[in-house]
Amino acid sequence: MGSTPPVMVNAEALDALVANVFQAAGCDGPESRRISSHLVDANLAGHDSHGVVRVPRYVEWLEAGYVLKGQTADVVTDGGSFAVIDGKWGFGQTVAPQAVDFGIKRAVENGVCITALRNAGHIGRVGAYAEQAMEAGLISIHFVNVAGSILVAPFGGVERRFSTNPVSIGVPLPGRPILLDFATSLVAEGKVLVASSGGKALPEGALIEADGRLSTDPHTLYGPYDTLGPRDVSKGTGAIRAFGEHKGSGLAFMCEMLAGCLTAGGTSGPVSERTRIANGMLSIFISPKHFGTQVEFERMGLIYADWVSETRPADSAAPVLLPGEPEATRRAERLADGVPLPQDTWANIIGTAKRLGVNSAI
């Protein structure tokens, strides 16, 4: 990670520290542990952009009243196999699992369920919710937007219009779960945040300046900032680019339609006086058992997965991997060796802990 070696932190100790930070910030024990385990698990999976780098920002949002502790999501519309669910600005790690639990329960009963979650705090790594559904034996598809957040330029443009708008799909093949989880931007905003704190550098052309020049400099998105301290996307004049040119841009647009407009939670913009962001998530849960094809689904799926993974690789040292396999490998490595954190990221977490009176010794 960059030129400075990362700090290696034991995952269990990191989880305990982060939970203590959120409890000191005012969350109760179960919510604190839920937020912490979700963030640390994102790091274990290698999705550092959605991991503990978010701790100082989450605490700032809680203190500012942008996100609320201890919320229970409300079911606004209940149609049996579909529902609109309001997160009431609660922590995403609290209200998103509630919405997913609702969808799982109904899909197990009826074969399928569609949930439209709105007004949720930042829900973190979306793949976690596909994993939650796979544990119940369900296929799930998730489209996410960020109301009030503009970070990404559409294909052919230099001005921000989208957020990073992730998509995740989980397929529960027995013994070989398949998990697709990606942002529709070329990089997640959290990866820019990590890079700005001394972490992994951004890939070429990840950002675009207002004059159309491509960039890898986090200042393009954040403007001037101190080494330690918050990052403010409103101070930057550039944008993140969509992945895959027009394809990623088109998918990001559809995330706004499905997770923003259909949920009635709002789109990324036009941004006016909105002071806080919120995630919307449209989720589709499917029970293979109810379709009457589960045996063949699993048989065909496993045969096909094996066939794809046996593809002769272009580089003999880099085998062809299926969606979710890189995350599983990283999780095993990081549980054994510790979670690598850029030194600035670690310093920001420790600074937040000390400010809240939390013992940061690990």
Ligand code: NAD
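Everything numeric here is computed off the predicted structure, so don't read it as measured data. Take the two forms, find the largest set of C-alpha atoms that superpose within 1.5 Å, and that set is the rigid core. Positions refer to the first chain, counted from 1. First, how it differs from the form predicted together with this ligand.
With a cut-off of 2 Å and the rigid core superposed, M281 has a Cα displacement that falls short of the cut-off between the two forms.
With a cut-off of 2 Å and the rigid core superposed, D211 has a Cα displacement that reaches or exceeds the cut-off between the two forms. Put the two forms on the same core and the Cα of K200 is off by 2 Å or more between the two forms.
Could you please show the structure of the form predicted together with this ligand, as a counterpart to the form predicted alone just displayed?
Single chain only below; no partners, no other molecules.
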């Protein structure tokens, strides 16, 4: 996060400011509030790379026509328990919840539903959609790709072939929702950006040079850059590595198959003619009630979750956590203390607000 201390911003006030920015940029009230609360919630969860840092870029995409306001996703194929849904380049925070809502309704009726969403604007933190399904009592699994973006080398390779292709799984144990949500790249691109500005260093082997040497140097991804200048991923000759060696790389590949090919929304390559980047998302919704195992699922699930939590930790100061617990802790802290934003992130948001005639009362 750099050497200067972050600005601490109250989450509610930040939400209101960001909603005003999107309204000033032309979105209607509900869409503005949806985008804003999604981004602020990503910050609350501790996933700053998918939070309000994106505001200036989202506004630029809207102004450039890369993402469209007020879209309603189209159901292209309706197979009852499955559907192909076209987001028509709408804001991800609008069309992805629509697709998820469709999947939830059908799974609540039929027990399962699979939705194949394509051409969605950036959908942000994928865990938000698993949370939407958990609120309806459903398990859900989400495979996501980023059509038109290449950042990540497959295992054994030195050239970029994947994007950061996230996966999320939500399991609604009563009073103890379990949420797995991560990118299949070893680090998010946002973390390389932070490291390039003097922030937290990258973990060993996060990047790979074109000649096969492992690297933690952001120049591997961005090429030459000025300290305060922009970063351009097309300028670097190296790549981010997939997490988990061949296993994470295989999962990233499958995200392309499921979210890019099966949805027909497109993959990260080869050469793409697209002028804009879009998320595809293959989602599976499962209703434990329909399986007739709801009682056992919940009883066994809770016992098992406790058992795993009680594992003797390697470091007594760091207890074993379940997926979703770090985010829940971070959310409670940030709701109480405010959202820490690096000075330049905050300045960029305020700059975008001012340009659109929005005054910050913060």
